[in-house]
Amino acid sequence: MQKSHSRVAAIHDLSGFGRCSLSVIMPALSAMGVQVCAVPTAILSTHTGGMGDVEMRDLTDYISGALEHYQRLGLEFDGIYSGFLSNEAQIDHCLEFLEAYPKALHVVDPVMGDHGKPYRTCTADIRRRMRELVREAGIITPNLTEVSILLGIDYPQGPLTTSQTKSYLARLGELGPAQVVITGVNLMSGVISNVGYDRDRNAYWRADCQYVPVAYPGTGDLFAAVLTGGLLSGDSLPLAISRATAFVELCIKTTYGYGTDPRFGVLLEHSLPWLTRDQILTGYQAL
């Protein structure tokens, strides 16, 4: 991977303690050589995620202003990736951001919930209008909680098999985005892949990776920041996928070995140099 000179608009949450969204996007995006412009969507104190009670700042009246400060000085943006957005709102905003960098690679991760349930941020009103948002995007990430919010079906409760795996990711861009990447996905063979899409290509990818019995928060970003700096970097998407999978399998599989308390996140911290590497992974097969 050689190294970029990319910036990117990264329209997220800053938890302040937790190791997610901004908080683990800009280290390792800079990691890559690629420059993060943060836009934040909503400060908070720590994620939501088991911490008791939040202190948030709500930051929508913010986003809009940046935007047009930005085209004022003449900036440009390789890449517009978006995540948390904590009102409908924000989907106005991020829709401005894309129009205004029709060049940019414009991924999306539609962060609305995990293990079949939305988050108690995601409205209704959120989860009707990601879709608008999703029709303008390159590439989107979605677990399969939010497969199932995007496409109108049940949670899947059980493996899928490579049949109804295609069948999503298919599914899913006919919503728009010409690229897919579903996160976390238990198949019928007994692994657990990351699942990709090439609609231009007609191909499908998958990158495995081992079980670990625990879960940490920000991982989903980790994957998605991964997955864009190297898509900036000249990575195809099996070898973009292949790289993000494999770091954040690092990352878990560091702080499983700590045993810190998983509703820190990972340690992110010793795992960051693994993405100064220039490597091509090929931890991928055809799905």
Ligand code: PXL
The other form holds:
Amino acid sequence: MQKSHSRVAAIHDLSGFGRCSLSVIMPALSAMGVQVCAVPTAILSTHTGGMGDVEMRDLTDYISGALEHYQRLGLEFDGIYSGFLSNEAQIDHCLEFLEAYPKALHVVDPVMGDHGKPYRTCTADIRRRMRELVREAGIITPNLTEVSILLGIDYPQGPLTTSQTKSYLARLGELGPAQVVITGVNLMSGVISNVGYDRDRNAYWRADCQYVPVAYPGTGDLFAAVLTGGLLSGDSLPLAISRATAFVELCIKTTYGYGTDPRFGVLLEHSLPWLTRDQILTGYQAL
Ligand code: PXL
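Can you switch from the form predicted on its own and show the form predicted together with this ligand instead?
Complete assembly follows, chain above in first position.
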């Protein structure tokens, strides 16, 4: 991969334990040669996935002040990348960031839930207003739970057909973003696909990985981070999807082999060197 000197503002939470959000986004993007400017939306002792009462501080008041400081400094960003938001007002602050850097790549990971259920911090207001943020995105990376919230449809149970998948991608594109990636789609048994759409080219792609019967928190964050790093370093959309898919599959399979507690996330430390090496990627096909 072509190395760049890109800088991205990452508007996400910092969860101390459990390997998700900024804890995995920062090392992944750094390994890819992309500088990360962390804009924490909240600090949590762990992620919210099954580790009991979480100690949490909301940082809504911090985000606008940080943006103002960066503007006073004249700092430029090549990418603005938003993820987990702890409060509906943070949608306004993300919109301010996007507006302040109109030429940057706008990546919105509409983090709201998984396995058909919203995260416990994801209020009805956040779910209702996420579409406002999606409207201003250049690219979004929802999972199927988030697709169902954004499109106002039931969470799809069971495998999807190709035409259903394409219809979801196109309908999400109609909400605003020119590029859409849906993660974790079950198109056929034993395989999980990440699917992508480029509205201007009317092109659809898929990159497949083997199904592993365990779910780790933070894999969506890692996927979106590697996708963002790829795009900022010159990958085409299908190559960036292929890169992010291959890396997340590597992390999951490495971790599954060791049998660690799934709540602790993937063993990123083992897999991170993969991101620093040039990879020959062909792992996508037309959808
Ligand atoms: O990986 C998504 C995520 C991000 N941030 C927090 C979470 C989760 C998923 O559980 O709890 C705090």
